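Take a look at this single chain in structure tokens; it is the form predicted on its own.
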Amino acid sequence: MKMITAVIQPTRLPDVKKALFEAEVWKMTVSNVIGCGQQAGYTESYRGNIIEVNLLKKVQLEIAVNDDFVERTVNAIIKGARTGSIGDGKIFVQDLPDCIRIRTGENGVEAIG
């Protein structure tokens, strides 16, 4: 089992969801987050004051998958999120030692579904 965490541009979320659904990945958690990577933010003028914006709006997806779904999930995220520009995001794949479905008490591969 793996936990796949992706940080992407908010505007790319519909495309990523579509690509995931096409790859038969329907279960995910989506959160609005802020952060910065290589682009390190930008400055803008607001009411005559210079404001440095170094934390940008992003969307974070967390998807727990069984081992046979890892490659298709990662490929779907890349397909939906890639624009070729700086700030497209990152994908992290981590081992997931256990998963427990609260409703039934199932754990492991059966709990992920």
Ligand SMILES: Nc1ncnc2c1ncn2[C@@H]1O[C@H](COP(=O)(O)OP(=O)(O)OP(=O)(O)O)[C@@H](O)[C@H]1O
Second form
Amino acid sequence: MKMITAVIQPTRLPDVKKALFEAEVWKMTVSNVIGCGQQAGYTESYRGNIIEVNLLKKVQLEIAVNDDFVERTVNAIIKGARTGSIGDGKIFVQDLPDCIRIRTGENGVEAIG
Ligand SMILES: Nc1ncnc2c1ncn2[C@@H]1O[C@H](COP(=O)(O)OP(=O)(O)OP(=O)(O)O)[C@@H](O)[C@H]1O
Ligand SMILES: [Mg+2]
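Based on the form predicted on its own presented above, generate the structure block for the form predicted together with the ligand.
Time for the whole complex; same chain goes first.
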């Protein structure tokens, strides 16, 4: 099992959701977040003050999948989110040791799918 976390431009969310739906990925958690990538990660001195790192509004998706769904999920996010411009976003794939469906007590691959 993997946890796929994607940080995307908020304007791309409808297209990402559509691409995920077409890939038969429906379960997700979506959050409004702020963040910065490689362009904004610096500080500048302006009139004697240090200007803070610029945090931009982003949308974060968290999708837990079984191993055979990783590739199609990542591809769907890219399909919906890529414009070719800086700031298109990032996808992080992490190992997920377990998942428990609270209602039934099922765990592992049964609980995710
Ligand atoms: N290394 C990182 N760790 C945590 N979050 C990150 C990291 N890189 C990017 N992010 C998150 O992803 C968002 C989008 O990143 P972004 O697409 O700007 O990445 P980038 O590395 O700057 O690539 P690009 O050059 O295409 O802009 C950031 O605002 C931040 O929330
Ligand atoms: Mg960037």
